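Next comes just one chain, in structure tokens: the form predicted on its own.
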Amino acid sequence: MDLQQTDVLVIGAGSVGSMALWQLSKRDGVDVVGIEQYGRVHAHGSYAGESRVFRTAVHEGGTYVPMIRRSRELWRELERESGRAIYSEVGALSIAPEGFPDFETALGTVRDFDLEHRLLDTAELRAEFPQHRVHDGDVGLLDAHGGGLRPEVAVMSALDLAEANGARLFFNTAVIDVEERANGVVVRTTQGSWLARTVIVASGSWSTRLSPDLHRLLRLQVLGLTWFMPRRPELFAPDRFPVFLRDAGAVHFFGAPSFDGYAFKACTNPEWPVFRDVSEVPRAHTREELIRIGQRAAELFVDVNPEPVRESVHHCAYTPDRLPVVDTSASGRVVTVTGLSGHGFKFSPRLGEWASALATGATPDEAGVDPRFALPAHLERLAVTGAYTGGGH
């Protein structure tokens, strides 16, 4: 069997893989190859869907703040290098009843890390953001450095830059298996086989197919996206309508302003079960689900037509505690990054930077990777709790 050779091979060219390829391609003397089972920037990955919420006032707690800060720097770097607009810093507005747990956690985060923000009471919310139907007792947290990311543009930009820097990218090429050997890692694909010094597995929801150990840890959760047309779309333009997280009782909505000029993104997920493999994930909302989501949207936003103008269904690999997996094999030859748990695109540049460092010889300590992200630490926690939590953004 003839083996093509490279220094670092990246499996997956989506959220993390594209960023790792971009970072690796800037390293002198490192030959880089990327393998993607679909085409360049496709609709099947977890990142697809026009926009993603970027927050510094995270309700998941302070663990993520250093990652977010570094990612914000890298998003701007990617914009400068590509010449494309990727990160629209329109602010991120959280609205919830006073005392709501996630809101209180986010509030603690901004205070602990001295993040630029504003607090708004019910009257201020109604006056400044008339697009929302604000309930009595609702309060708001406006994250000044939050905003909207354009994921397809981001992935395309990272891949274009990687290729311009010399990376070799192969699309519509499925990986069959990965085998560690004494002299490197063999990656067999539908278009031939490779021998790489190190391999980065960044295949998202498909990670369990290549890494059996992940079967114990990861579950796929469904992320449904919907867009609605308001009667006054100018009120939902980026300069007037921040990205948002909205909690009202048991209902959670998240979304983004109108980047297309006529519809804004407002999403809430039906109660789908968790899945083990991508092949099991539904491809669309049911009619009943769309009616219910539209009714809820009309209850939370002013003058919105409750029929979605478009919808799509995606998936993401979740860990029990929603911390990502950033791990290396015992030999150090295989780096795995997965388990972004519905909120990871915002810090994908940092994850790609870590993967690049680990694949070129850095230890996790040298790269600054949180030890809780290692697969053994995840499995130890799973053995204790055995619990999964849902949600995204």
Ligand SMILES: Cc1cc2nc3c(=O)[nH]c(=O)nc-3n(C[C@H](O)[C@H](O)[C@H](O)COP(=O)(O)OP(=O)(O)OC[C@H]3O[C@@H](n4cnc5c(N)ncnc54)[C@H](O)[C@@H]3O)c2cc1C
Given for the second form:
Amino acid sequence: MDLQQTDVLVIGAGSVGSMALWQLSKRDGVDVVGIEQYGRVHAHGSYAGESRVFRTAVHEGGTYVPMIRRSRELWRELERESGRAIYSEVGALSIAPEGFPDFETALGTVRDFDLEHRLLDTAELRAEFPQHRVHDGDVGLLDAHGGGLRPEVAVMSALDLAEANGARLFFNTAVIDVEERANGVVVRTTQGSWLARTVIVASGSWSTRLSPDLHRLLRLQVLGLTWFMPRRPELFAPDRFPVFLRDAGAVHFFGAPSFDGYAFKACTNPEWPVFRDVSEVPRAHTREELIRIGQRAAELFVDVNPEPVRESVHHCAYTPDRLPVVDTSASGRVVTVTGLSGHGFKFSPRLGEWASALATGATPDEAGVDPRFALPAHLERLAVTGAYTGGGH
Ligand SMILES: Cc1cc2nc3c(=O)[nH]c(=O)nc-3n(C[C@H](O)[C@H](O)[C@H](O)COP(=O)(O)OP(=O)(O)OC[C@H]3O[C@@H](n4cnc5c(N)ncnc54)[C@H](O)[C@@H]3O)c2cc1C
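Having gone through the form predicted on its own, I am curious about the other one (the form predicted in complex with the ligand); can you provide its structure?
Every component of the complex follows; first up is the chain already shown.
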């Protein structure tokens, strides 16, 4: 077998892979290769769909706030280096009935970490955000450093920069298998084989295909996106309408302002089962689902046409407790980052930075990776809880 050689090979040029490639390409003397099964930025990965919520007021603040802070610096760095607008800090507005558990947790995080925020009562919400149909007893939390990320632009920018720095990227090339050997890692692809010193596996929802062992931990959750036309789109422009999370009874909605000038994103997910492989995931909402989502959108937003003008269905790999997997194999040669669990786009630059450090010799401890992200730690927790939670953002 004829083997091409490289120092670090990244499998998957999506959210984490593109950020790892960007970081690796800045290291002197490291030869870097990226392999992606689809083209450069595509509609099939977990990052597709125009926008992603970025917020600092998250659950489990102690785990995530430092990752999010570092990611915010890296998002700005990516903007500076690429000259592209990637992160709009329009704020992130949570609206829920007073005392709602997720709202209280987010509030606890902003207080514990002294994050800039505002609390709004029902009257203030109605006066300042007339786009929302605010219910009696609803309260708001405006996370000042929250906002909307542009995922396709982010991935494109990181890949372009990596390539400009010398990384070699191969698209429409699928990795078939990965084999650790004494002298390196052999990666077989649909376009030939490679021998790499180290490999980063950043293959998202497809991770179980390359590492069937991950079936023990990962499940695919389905997440749908819908966009609606308001009668007054100017009210939904980014300078007036923050990204939002809304809880009303059992209904959870999330979304983003209008980046295209005619429709804004407002999504809620039907009760989909979890899946084991991407091939099983539905490709679109049913008509009944769209009618139900539209009715709920019309109940929560003022003057909105209930028929979605755009819709798409995606998937994401989840761990039971939604902590990501950042794992290094026993030989130190294969680094796996997956299980971003419906909320990981916001901190993908930090994960890419960790992957880059681990693949170039740092130990998890030296890189500052939370030990709970290692695969054995995940499996130990799974043995105790055995439960999966859904959700996103
Ligand atoms: C609809 C939706 C909404 C979300 N909303 C938010 C949000 O608001 N905020 C937030 O922070 N997060 C959000 N998330 C989560 C976040 O977008 C994902 O967790 C993140 O994009 C996953 O990144 P990844 O790198 O693991 O996977 P991906 O970005 O999918 O990248 C994996 C890449 O690997 C490639 N690949 C796979 N197998 C192979 C192979 N064998 N050979 C070559 N290439 C391969 C794939 O083609 C893909 O390009 C959301 C997710 C979804 C689906």
